[in-house]
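One chain follows as structure tokens, the form predicted alone.
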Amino acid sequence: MIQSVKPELVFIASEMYPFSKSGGLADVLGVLPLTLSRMGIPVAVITPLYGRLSTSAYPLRLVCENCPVGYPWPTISADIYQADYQGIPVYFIDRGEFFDRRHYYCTAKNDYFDNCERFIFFCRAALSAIQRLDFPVSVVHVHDWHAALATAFVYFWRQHDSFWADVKTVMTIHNLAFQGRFSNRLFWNSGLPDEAWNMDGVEFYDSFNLLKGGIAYADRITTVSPTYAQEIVTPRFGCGLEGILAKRKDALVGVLNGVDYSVWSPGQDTFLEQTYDLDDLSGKAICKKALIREMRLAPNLENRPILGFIGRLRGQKGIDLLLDIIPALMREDVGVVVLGEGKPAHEARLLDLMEKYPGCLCAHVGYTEELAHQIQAGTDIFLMPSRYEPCGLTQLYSLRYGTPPVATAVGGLKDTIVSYPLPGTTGFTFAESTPAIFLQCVKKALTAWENKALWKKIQTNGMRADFSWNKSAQRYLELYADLGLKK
């Protein structure tokens, strides 16, 4: 049953689990609004109606036909559909030529050529839906570059439109590397005033930067871990936007992402061969046997460590570092399981190594939710050699599944992993993203694995760690309250 009170807090995002998902953004949108709703906040989410949309369990109904948008030409409009997701309304922006495609943002070869137009349209349509449906909105919370320009539109509209006069905006950066940078010509009919085109606005080296616009005009800027908030105001991690982020540092805060333990918990995970928990870890060995069968690993690996990697096969995630050390790992008599897709060169290299080490290195190029859960449960050590990591969710999952992570000490990984040999160790971290240092850290974890009492202590420390959304949602509530949202 959808909440009867109209939403005062509206999320705008390009994906939301369980309807659409390409990464952690969807997971966040699938649980943060729910958590806030259960805390008593009238909330709604607006997202695109993609061609690839999972709505079979959530019937859609048309709530607004021909909602005016006026971009990219005056007569264009959108249809707005609504679904009930565990008590909160989710609104879908429907415009077939923009969203009825096989993929969300790109093909295997390239980004869609009209992504700028698609997501300007999405921002304007989402705001138009809020006004047309007459939401008593206090705060609009937008996520990543796809929704970022909504903050700029609100900033300028509230100067002359009474509907937006008291509306505040929050911009969350999930990954600063993805900015939505396009040709400057696309700015001039976006609907933003000419004054937005300046070095403190949307202009970025004579290009139109959608994320920069979100940063420039939001009332508050958040990112998904405290350490990442500190990192992105520096040249090393700022991706060229460190200047404007430093300028807006007083509005910037890091709020650690959380985990939906109703989905990611080995004690109730329906994807697993056998559930297990902190009090009885015996089911993890059964899950390991099942993973060996599923991935066609050598049977003798039942008694040796199996290392797991889940993530995009791109430089950010350090997949090249893992591929570089595979020969050395094979000499340690371990198994390696990889799940992900990404850069074709990395995919090809991974498949070549699989042929070289059959039964010891196994990969699934692509992504399935079921296999992601099975890898978390069935492996012994989880690998996250990221060059940067705004928050990371997979290491939080691995902690709960008793699979200690080996990770780079950056961003959210630094915030969430207690590194060996510190008291309360939950995993292993390393400082430099080089194959040699990564391998050295993996070997440290393998040595600890041999000490069964020590390893069980590390496992149970991680399984006890609480990264549920309640604490993070409370921090967002405080931020919204500062902007005028009343609970």
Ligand code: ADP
Second form
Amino acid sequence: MIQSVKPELVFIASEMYPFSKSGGLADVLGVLPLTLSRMGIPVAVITPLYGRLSTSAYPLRLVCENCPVGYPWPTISADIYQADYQGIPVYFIDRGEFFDRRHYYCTAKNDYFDNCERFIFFCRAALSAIQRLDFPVSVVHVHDWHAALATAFVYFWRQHDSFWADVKTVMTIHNLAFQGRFSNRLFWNSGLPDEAWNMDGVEFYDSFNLLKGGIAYADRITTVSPTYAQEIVTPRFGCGLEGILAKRKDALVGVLNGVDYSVWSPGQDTFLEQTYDLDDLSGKAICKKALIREMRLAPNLENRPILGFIGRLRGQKGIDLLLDIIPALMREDVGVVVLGEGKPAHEARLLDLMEKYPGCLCAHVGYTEELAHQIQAGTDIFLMPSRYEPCGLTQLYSLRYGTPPVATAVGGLKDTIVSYPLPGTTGFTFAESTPAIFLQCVKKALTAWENKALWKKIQTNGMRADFSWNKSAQRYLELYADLGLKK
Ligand code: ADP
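Would you generate the structure of this protein in the form predicted together with the ligand, following the form predicted alone above?
Once more the chain from above appears, this time first in line as the rest of the complex follows.
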């Protein structure tokens, strides 16, 4: 049953699991609003109606036809559809020419040429829907650059429009590297007042920076782990925005992402050949056998460690570091499984290496939810050599699946992994993103794997760790309450 009260807290985001997903952002949107709703907050989510949307299980209802958006010039409108997702209303912005495409943001080669218009349109349509549907909204919580500019519109509109007068905004940065930077000429058509065009506003070295707009005008800024919140005010991790972030430091806080354990638990995972849990890990060995079969790994690897990697094949995730150490890993007589898609050069190198090491290195270039679960369960060690990591969800999943991670000690990885040999070890972290140091750390994990009792302890420590959303949702609740949201 959908919540009967109108939403006071509205999320605006470009992805939401299970409707759309290209990464962790979608996972967060799939669970945080639900958790808050269960805590008694009337909440709604607004997201685009993409052509590639998985809505078959959730019938859509048209709730506002031709909702005027006021952007671009001449003004066009959006149709607003609504679905019920486990009791919370999800609103979809429909405008075929912007969202009915094969991909969300880009083709394999390029970003869509009109991303600036598409996502300003999305922000403005979302705000129009809130007003049209007359939500008693107190807080608008936006995510990443696609939704960031909604904070700027609210900031300026509340100065003269009584509907927005008491509305506050929260902006969450899931990844500072993606900023939505466009030509300055697109600013002049955005509908923001001229005064927003300055170095404390949306201007970034003469370009129009949507994420910067969010940082400048949101009432509160959050990012997805405490360590990343500290890192992004420094030049090493700030991606050029460290200045404005440092200026807004008092409004910035890091709240760790959580896990939706109803989706990511080996004890109830329907994608697995055999479920298992903390008390009985025997199902994990069956999942390993199934993965060996599925990925065509050499059968003898059943008795050797298999290392897994799932993620975007990008420099951020350190895929190049992994590819660099593949020959050395192969000498250790281990299996490596990679699931991901991304930069064509990394994909090509991965496939070349796969030909060189048949049965030992197996990769699936593409995106498949099912295989992601099977790799989490069927591997022994999870690899995450990220150069930076705002939070990272895959290591949290791997902990729950009894697959200790080997990861760089950055951002959320630092906050969530207890590194060997500390008491309560759950994984292995290393300080510097170089192939040699990464390899050294993997070797440390391989040595620990040989000691069955030690390994079981590390696995069970990780499986016991609790990264459920309740604690983090409570932090968000405090933040909203600070901004006037009543519970
Ligand atoms: P990101 O920086 O990409 O958001 P996270 O670790 O926070 O990284 O979240 C990644 C999410 O996307 C996880 O749910 C992971 O399982 C999923 N994922 C990434 N790549 C793939 C893929 N190729 N196939 C299936 N799932 C994937």
